[in-house]
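First comes one chain, alone, set out as structure tokens in the form predicted on its own.
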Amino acid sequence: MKLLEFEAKELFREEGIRVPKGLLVSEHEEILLHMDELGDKVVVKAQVDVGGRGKAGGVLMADAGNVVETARHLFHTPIKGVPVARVLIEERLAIEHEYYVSIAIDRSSKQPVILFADAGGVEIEQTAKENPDAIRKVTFSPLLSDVPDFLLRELTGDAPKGVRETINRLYHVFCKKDALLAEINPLVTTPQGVYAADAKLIIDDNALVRQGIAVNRDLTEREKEAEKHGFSYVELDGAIGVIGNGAGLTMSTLDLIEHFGGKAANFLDVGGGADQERVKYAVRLVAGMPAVKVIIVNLLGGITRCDEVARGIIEAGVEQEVIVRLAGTNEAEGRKLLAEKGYRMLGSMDEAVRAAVEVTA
């Protein structure tokens, strides 16, 4: 489950990590009965679960005389096609350098992995295709309640002794909370000591009870909708659309696709079984992502047949080129179905990824 900035930033400044001064509002009215506590110049921030949301227009600059005008505009406009319901107006913090900070779990090694960038901002992960020793990396036992001194030099060169201890608090968020991700980005330096500018929590789903929170669990009207009919679904930050069945091939799918340098726009996995109408919402779920531009279908079948896959993906009629890759159960009857409606359908999931990838470059 990913936290939403405001509820991740209250979980940092209870460990001691230094947040901006903030105003969670959900009339846009409510601002300026406030705005003494936070001076002239504010940031306004839509409060979605979207990747990319300053580069989409959910984080604006604005100033006494018109933060109210800025946050109605964000009530009224949907960020990447979730709207918006609350807005975090902060003070608008005298940054002299921008870091970038992550704690993960390193699958390999299983133990936690920091991540660490001397640049941080809206442009790390070009920074990290382009330029991967900008970013460095170090793991050490999880046995450990701190991080060890030595590593956060190691990681941080010539950063202020606040960024270590920043990163050391934000390493003691990452374990009391059961995270699978905890991020600041950027983590800002400013006159006044160093801050958490942003804040990125993703907790493990099988921690919430424990965590307290999974009753307080919001799902946008796509994750209603795919629970609704049964899919195994969650929305990403790319323009791939990606529909499987089986949680192996989804995520094989979504690995390939980063591996080939594209994105993915979301996991769903229609389960095993899928009919024509089942792969028809499926289809028309992911369609209506504003962002996504392509959409592979990728689909072995056992107990699913290929036939009533195509049946499916012919009956969705979205506008999006739907790239299919089936084999399996049927599999000549669908693929004469799709060929007759002049599908685009590929051997290998290799070269069905490679497709998609091409479409989004």
Second form
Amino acid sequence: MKLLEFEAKELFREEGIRVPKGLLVSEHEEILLHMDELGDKVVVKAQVDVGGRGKAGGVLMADAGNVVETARHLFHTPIKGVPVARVLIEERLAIEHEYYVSIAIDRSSKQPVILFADAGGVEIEQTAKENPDAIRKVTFSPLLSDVPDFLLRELTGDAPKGVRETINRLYHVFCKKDALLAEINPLVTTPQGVYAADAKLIIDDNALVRQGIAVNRDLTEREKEAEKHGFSYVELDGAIGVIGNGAGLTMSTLDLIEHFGGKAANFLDVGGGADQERVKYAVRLVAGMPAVKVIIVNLLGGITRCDEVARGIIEAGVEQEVIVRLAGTNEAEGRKLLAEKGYRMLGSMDEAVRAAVEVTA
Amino acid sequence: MIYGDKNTAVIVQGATGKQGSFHIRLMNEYAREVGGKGVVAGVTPGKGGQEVCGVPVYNTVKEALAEHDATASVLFVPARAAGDSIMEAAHAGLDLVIAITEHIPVHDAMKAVAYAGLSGCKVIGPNCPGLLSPGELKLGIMPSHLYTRGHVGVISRSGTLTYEVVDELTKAGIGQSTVVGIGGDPVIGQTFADVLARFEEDPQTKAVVLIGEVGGNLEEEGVRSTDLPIVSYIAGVTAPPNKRMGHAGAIIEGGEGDARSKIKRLKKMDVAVASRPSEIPGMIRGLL
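The form predicted in complex with the partner chain, contrasted with the form predicted on its own above:
Once more the chain from above appears, this time first in line as the rest of the complex follows.
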């Protein structure tokens, strides 16, 4: 789950990373009372989860004279379609130099990886494409509790010591908060020291519980509903509803739909133990999408009981046609139950997907 | 065989849970069928002294190993304690841990795999179905009735999709040497490259099916490391960016790890790439 800038900065501050003095406000909140603490010149930043927020008009310069108007403007201007509920007003720093730093997990080496660039502030993907040598990279053992200083020196070159200290503190945040990504862009030097001018933190969804985060805000309502039942669910924009067991098999079903000229409406992995109740609920959830014209259920597994799955599909009793591909135990009974109610149960993935595509053609 | 054979004796961590006890029974049924040693002990903290399906349960791996000569562990421990259990297995001297558990926080997996590596302990998974060498050894939860002995190795990031492919191979009369599910998480112990290196040393394996998916570039890395004939299949051609497709590792991030560019890179390395699972048997037959 992605944290917003002000949330990430709060966690940075706890770990001793310097962040600009700031004031978080919702609409109609008193701003001027607190302006003394921030100084005359400020930056007004929309707190939305949008990439390229600055370019999209979500970060504005202001002073004591027009800060209220500037904030009001942001509250009434969605950033790339996302409405602004909160605005962060920060002191404007006297920036000497900007750097880029991020810590992520490198799948290849199975270690933390730190990326550092001498020029911060711009989009790192662009730098990576245009000038890959400008980005330095180190990986190190995840069993260490600090980033070794020799690696930090290798990484940051001539940058001041405060930059190295900040990166090590960022690594502490990265570990303590179960982050998949911890990024400061830009990390700035000022006469007052080193600051995280911006902050990005993505928390591992598998660690939300121990991080005390009850609800994953990145999910849509339907995705949240699906998660409650232990399903993995992603909404797409086609007309063929898909229910599978296992991520790979379900993805493969989606691809096969495209291969035969159709378009999937969703990805739904019911996970292990596809029993009657879960299947019923999954079928109803997918049928609830207005665009869905036909549903394909593709379940394969040694321990999946086909008769239970069949009962679940029948009990769901949805309007759309449900085409079934089932392999597991009690296959014959499942087939019989489905046939009695007029459902098509086909022997292979290819056949079932073809049949579903024909319905929407 | 790779990773083990009939003589591999196994412990199960998380033995007394629903999953653990169910699969102890299935693994031992398979061991009896092929004349293997199977699961000799279970471990669940606080449940020492009990029995599960005729298998004695101990409080710690160390206690289990004091009574039994096992070399591998299959792990069903709940996610929050699974990283710790992997380290316990490695610390007690086991050579191989198969981590079936899903939803392990990635920082835990990363630390556990690194810690296990210090004592040379190999980790398969997490979030995997384990491995099966037909006629020899089953470590994990794969449905053995779909498998038949032969010369094709299979490596996959997925579970049920692997069964689908194995089923297609068996129906086409193509047997398997060993089938390994390496797991669907961003950080996994044994990668495609590691398993391919084992297949290279295995005289039984003549060709390999490599089943990958969106996210990362471990498929390409694996293919680059071997001279074995390979047929590959990559799931997730239609996966949208920045959405997790069921597996924690199946996500296209920062414009990287999408299926189409993965397939393109594999084809550049002269790997045959199937466009759907049902094409795999025909393609692999051409390589045997």
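Remember, predicted model here, so these are calculated numbers, not experimental data. Numbering follows the first chain given and starts at 1. In this text, the rigid core denotes the largest set of C-alpha atoms whose superposition between the two forms falls within 1.5 Å.
Comparing the forms between the two forms on their rigid core, the Cα displacement of R278 reaches 2 Å or more.
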